[in-house]
Amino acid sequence: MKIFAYGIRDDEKPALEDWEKKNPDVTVGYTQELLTPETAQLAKGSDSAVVYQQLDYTKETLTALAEVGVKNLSLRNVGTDNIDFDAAKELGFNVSNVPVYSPNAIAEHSMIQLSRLLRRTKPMDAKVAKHDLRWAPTIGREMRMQTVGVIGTGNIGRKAINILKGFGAKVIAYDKFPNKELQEEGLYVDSLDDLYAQADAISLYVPGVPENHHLINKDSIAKMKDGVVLVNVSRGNLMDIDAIIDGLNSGKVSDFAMDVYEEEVGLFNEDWSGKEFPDPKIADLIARDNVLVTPHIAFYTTKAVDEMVHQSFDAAVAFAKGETPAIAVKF
């Protein structure tokens, strides 16, 4: 059996080597290049392909992969919104993802960023770096004094809620598909408008499906409390970044943390030292004292990377054996 993997990063190699030791009967080939119609040729002779979500898996790409005999596609990530499922069905593909690798990693990052915004660590760190050790005017706020709105109460959202409870914050939540336990606790509000009206801070944990596109926009921001704090570690397309910038400029949005960006492909995970960003909006956001930008690293822990590699390769083997792994995507 042979598996070919695309987009393998240096930090994934220890996990991959560990998986290979545990599966000596499987031959593994890989490249740092992403799956495209051109690089599909590299998987020729393989039983399955393992990929990481960055580029769209278009009909052209899937056709190129099918033409070299590979119709098993295992994603090392959660999101599947970049797959042309009509083409995948037409071509007879099997697809898997890793729906749960470490919800703690993402929830922790979001709450660390929210805490940093409330305690104004970015401007304070800048002051200390310049040897300015005066307190004022960099005064912070306490998490326990905030009403925090959590949009999306899946695995990650529930972990974030537990962290917020530890801080003593008041939590309110909204989800189209409520969790029974949270419902019994009385954490849900009836609508997003209710959440917008009550929350001092809002953090998102929903997928970037079409119905959630620009969920946070000019109209929704207008419904929020003045000085609201926004956190997005989920998907870049959940927020209209122009509306966010307008909100920051007006003061309607007091602080903002983002780990994802709608136009992040080709921008994030690249070294721009000494070079100008191709997108002036990113430069603008990074320069602000009240904005925290991280380049899609909420997931980026040793535990999460290990799970993403092991689960995706296990699924690729299962597909090759004609089996249906537990993490197969139904479409």
Partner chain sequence: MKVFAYGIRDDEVPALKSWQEENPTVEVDYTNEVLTADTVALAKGANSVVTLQLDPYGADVLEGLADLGIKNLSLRNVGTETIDFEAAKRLDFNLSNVPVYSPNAIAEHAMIQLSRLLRRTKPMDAKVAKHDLRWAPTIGREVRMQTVGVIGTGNIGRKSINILKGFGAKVIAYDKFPNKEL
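Positions refer to the first chain, counted from 1. Take the two forms, find the largest set of C-alpha atoms that superpose within 1.5 Å, and that set is the rigid core. Worth saying up front: this structure is predicted, and the values here are computed from it rather than measured. What changes on going to the form predicted in complex with the partner chain:
- Core-aligned CA deviation for Ser102 between the two forms: less than 2 Å.
- The two forms, fitted on the rigid core, differ between the two forms by less than 2 Å at the CA of His213.
- Superposition of the larger rigid part on its C-alpha atoms leaves the smaller part rotated by 20 degrees between the two forms.
Go ahead and give the structure of the form predicted in complex with the partner chain, now that the form predicted alone is out.
Chain alone follows, minus partners and molecules.
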């Protein structure tokens, strides 16, 4: 059995080597190049291809792969929006993704960013970097003293709640579909309006489905406490960035951390250093002392990468054997 992997990064190699050791009867070939109609031929002789890229899996690409005898495509990530599923169906492809890499990675990132905003680490680090070692007036706020509103209590939201409990913060939660255990603990509020009224800080853990579009907007921000701290590591379209910027300018929003942005495709994961930065709103946010911007990295931990590699390669093996792995995508 042979598997060929595309887009392999250096940080994936430890996990890859580990998987190979555990699966000695499988031959693994790989390249750092992405899967395109041209590179599809590199997979010739393999049973399955394992991939990870933002580049589209077009009809042309899938056809080229099918032509070298490969119709098993295992994605190492969760997003499947860039697959031409009509073509995949037509060509008889099996597709899998990895829906859950590590809820902890994302929950940890959101809570670390929250605690950093409260602690004012950005201005403090800047002072230290230029050798101003005075502590005043860069005073912090304790996580323990906050009421933190968690919107969305799925896998990731629940991990975030555990972290908050560890800090001793007061937790209030909202979810359309409440979790039984959290319900018994009495953590839920009855409505988002209640959450907005009570929370000193709010973090989102809900999907970017149409009904959640611009959940955080001018009206919802107006319902929040003065000086609210906002964190979004979920999906860019959950927030109206203009409303956030207005809130920061007026002081209604005291601090903000974002790992996602509605217009992030084509902006994030590029090196703009020394070049004209194409998005003035984001450039403005990056420069502010009370804002932390990260380019969709909440997932990016050694554990998550390990899971992405292991689960996708296991799925690739299952497809090669004619089996249907649990993480196969139905389409």
